[in-house]
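Next up: a single chain in structure tokens, the form predicted alone.
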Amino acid sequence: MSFSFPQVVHPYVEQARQHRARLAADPHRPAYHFTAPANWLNDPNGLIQHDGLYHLFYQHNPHATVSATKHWGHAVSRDLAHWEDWPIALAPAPGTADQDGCFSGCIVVHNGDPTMIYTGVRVDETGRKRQRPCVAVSYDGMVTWERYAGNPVIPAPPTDMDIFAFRDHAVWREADGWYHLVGSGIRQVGGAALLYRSDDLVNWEYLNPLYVGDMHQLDPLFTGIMWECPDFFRLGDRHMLVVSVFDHVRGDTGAAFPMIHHSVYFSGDYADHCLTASYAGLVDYGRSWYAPQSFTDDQGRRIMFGWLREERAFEAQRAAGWSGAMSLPRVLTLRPNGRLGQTPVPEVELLRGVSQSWEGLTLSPGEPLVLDGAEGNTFELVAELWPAEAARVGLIARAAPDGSEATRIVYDQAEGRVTLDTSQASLDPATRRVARHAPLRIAQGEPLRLRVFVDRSIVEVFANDDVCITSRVYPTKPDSLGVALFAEGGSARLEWLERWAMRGIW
């Protein structure tokens, strides 16, 4: 149906404005990465462009900064840069298959109507948390949603495998009907993406696992005991399966960070309802990135958002009154050998403000070269550096004048890797401070190209259009704002650097 987008008038929308105004001065709350109005946010859900409007749904607890009582939050945009809150799309309903939570899912258009496929959670009489696929439909431009009376549409997982976990959904159309992946795990085997087919989105036939991981393989890519948030799509002449790896067995020992979470993609050929993968890699090498989802817009671009998890103690999140943010939207491309390429959508440039530039600077080993006038906590920076004789070259951001706090982006020529080092980003011992590495081999005669987005507690790094690393940082000092360049083990050269102050998205 055709729908003209009204200014939605709803008590929640006004409440959201009040929450955003109240929290705007928080020094760690992002200004140009999407956050919920308040309280808890996790996975992006239901990403879609419909009748020209971009919709971002997300896992949301509107009542507290903890992962409980999941709702579907909702925001819309006309340009992927500026956003407005809409009413909560879906909340747990007593007596239904989702009375204890409306977990992650996707949205497709079926017979002209936006249709949501999500995980309904209900705790049964034995105390077991049952997670099953459910459906809801919108007839008013995705403002309100009506549950399908026959939910859940798949009453139980397949019985021919020892399955544990059965949640999160990717749905797409092929010539002979709708296809549907559910995230799962096969006990003592590994993560699995289970494939179903339907004519109508409510009657589903189980086919087979599209792809199964190996929980015993630790190198070069660990894929864990189960998979969440499957995403499946064609990119160039390949198909991509993206999954989020969940593993509590090999997780960290710290109480605030007990599990392994990272997002993996498999690239290969799709035939006979199976994926034959020829390449696998991490979507983002930072620990903060998780649970991505993508969609195709009207321009034919495949666009992805990811959840940026907090890396500070739960007590700090509760005190702040909010938790979680979204990455910038990224355009996905196919790189050589089936690798996944990612760049920020061009619309992000609509947020650019005042710019400054530097060029033709020699970086000598020793003290970093401070860029006067570049300091700040909400900016975008693009740089082209020639490592030359330097063993390592890079950028420092969110630096205190006395050096007590700083985040470093380092390219190591011998190691062939780029590192986002937050080990000294904060003096707060309750924050997670680590160095995250990504492989990056720069060809002879090619510079190091960095595109860095600093947004208070977010540092999102794109290197040579080839790898991404995203982390969260929580400087304690109000003057931890400095920006500098450095070289180690020899001289390097800055060809050029441009920096923009970034405006907020509201």
Given for the second form:
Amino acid sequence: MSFSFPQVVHPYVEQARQHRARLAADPHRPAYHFTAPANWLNDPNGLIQHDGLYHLFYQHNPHATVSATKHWGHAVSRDLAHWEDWPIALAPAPGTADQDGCFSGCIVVHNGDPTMIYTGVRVDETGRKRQRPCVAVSYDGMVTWERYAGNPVIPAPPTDMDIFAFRDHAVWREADGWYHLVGSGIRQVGGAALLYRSDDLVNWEYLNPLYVGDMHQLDPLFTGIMWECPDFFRLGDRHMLVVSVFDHVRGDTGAAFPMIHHSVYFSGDYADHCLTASYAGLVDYGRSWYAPQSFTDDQGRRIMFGWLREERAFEAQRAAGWSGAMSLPRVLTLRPNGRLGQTPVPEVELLRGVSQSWEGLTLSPGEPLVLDGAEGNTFELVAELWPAEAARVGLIARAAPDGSEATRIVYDQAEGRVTLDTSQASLDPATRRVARHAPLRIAQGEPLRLRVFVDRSIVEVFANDDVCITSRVYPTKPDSLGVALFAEGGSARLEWLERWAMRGIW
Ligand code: DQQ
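Starting from the form predicted alone above, please write out the structure of the form predicted in complex with 2,5-dideoxy-2,5-imino-D-mannitol.
Below is the entire complex, every chain and molecule, led by the chain shown above.
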């Protein structure tokens, strides 16, 4: 079956091409992870496959590299690997409920028309920033959007709880109508995903919180005072609620600053409009992952993108002229005990170029094995390793010849965890450099399987299809390109390793 796709001819598209050409030589600018043409990008929004075309909308400030005046940027793909820019879908409109920002949301198809449910931001006369659900509809294949005249469609949050914040949306269809989650927090309680029901997407009846967190609980997961960007879907015989954790930190003066943390999933049973969770975990254990959203495509796959935020100074972002990237699209699977499994969509392999492979090598402690010919900053690497007697085994990437910069991915057998260590990734003190750990228990008779995507300032790691860790790295030296394997505390074995140069997505 063949589709005929709309061709968008618009001055914005040419302008976007010029921005991309201008920024392409930046050594930190990803080549095969999605970025905005220029300036600020954050959350993925409105993910949908419609008439065969994949749509990725995203939070975007087209005017600067800072998080302000949120628009909905828009790109499309025929294969989930290559992307084209389309004109900005939604911009704050003076005099409307979104005049100070079009925040995150989703898109569903209602009576044949793609319909966007997003958060309109408007600062009122008293200076209060009001965040309320709004609706817009497209009648031309999602190029232009008409606001619903009755926006906001929910004028205020429920009044039977002391609500803190009210934004971001997940909407899905059940037999008796549309259901809708709004991200929120209940003061002194914790994050909350508030559930509504509607027949027409514009008249909403509040039901109850689908699920509420506990802000005082730190272990095993910290879930904060408020939840942003709720996402809710069925996976196998479970339901998954994914939220991104917002909290405050107190500065030296005692003043509270907003702080975004990580994305948590709760998996369990959904009945009577409530979720009973039996497992909770982090979607990605790295430093840079936030605000994911997912959708189901026409092959029935649940596919997720997340925002990979910057870990360098605002000044460096301003000088670069761009900020923020998307993760690779990931297919979600259900793992034992309700855990969330993630693998890159197979279409990512369309980007593979020249390949090289190594096999059957022993890794001896104290003698890192440099993979000659594997160096680079834009590649994918898949390795199968047997830790054997080694206490730790791993991979080094973006390494300088003199060892002054290096990013390490380490599996520790005794701890049962994999670490993405960027603490020496850069000599630039104004970049965040941290070690982030993910629990990884490898079953008896199974090797350590690492799939690593290095894309200039992005390192995205998938371990045994079980855990993901993604962080940003900013090596300062042009020759910080080396790749090596190592073992510590005993010998390990490399079964095989394949490395592909990766092509760009534009
Ligand atoms: N980003 C959006 C909000 C959301 C936050 C604004 C999460 O809708 O709560 O750009 O990154």
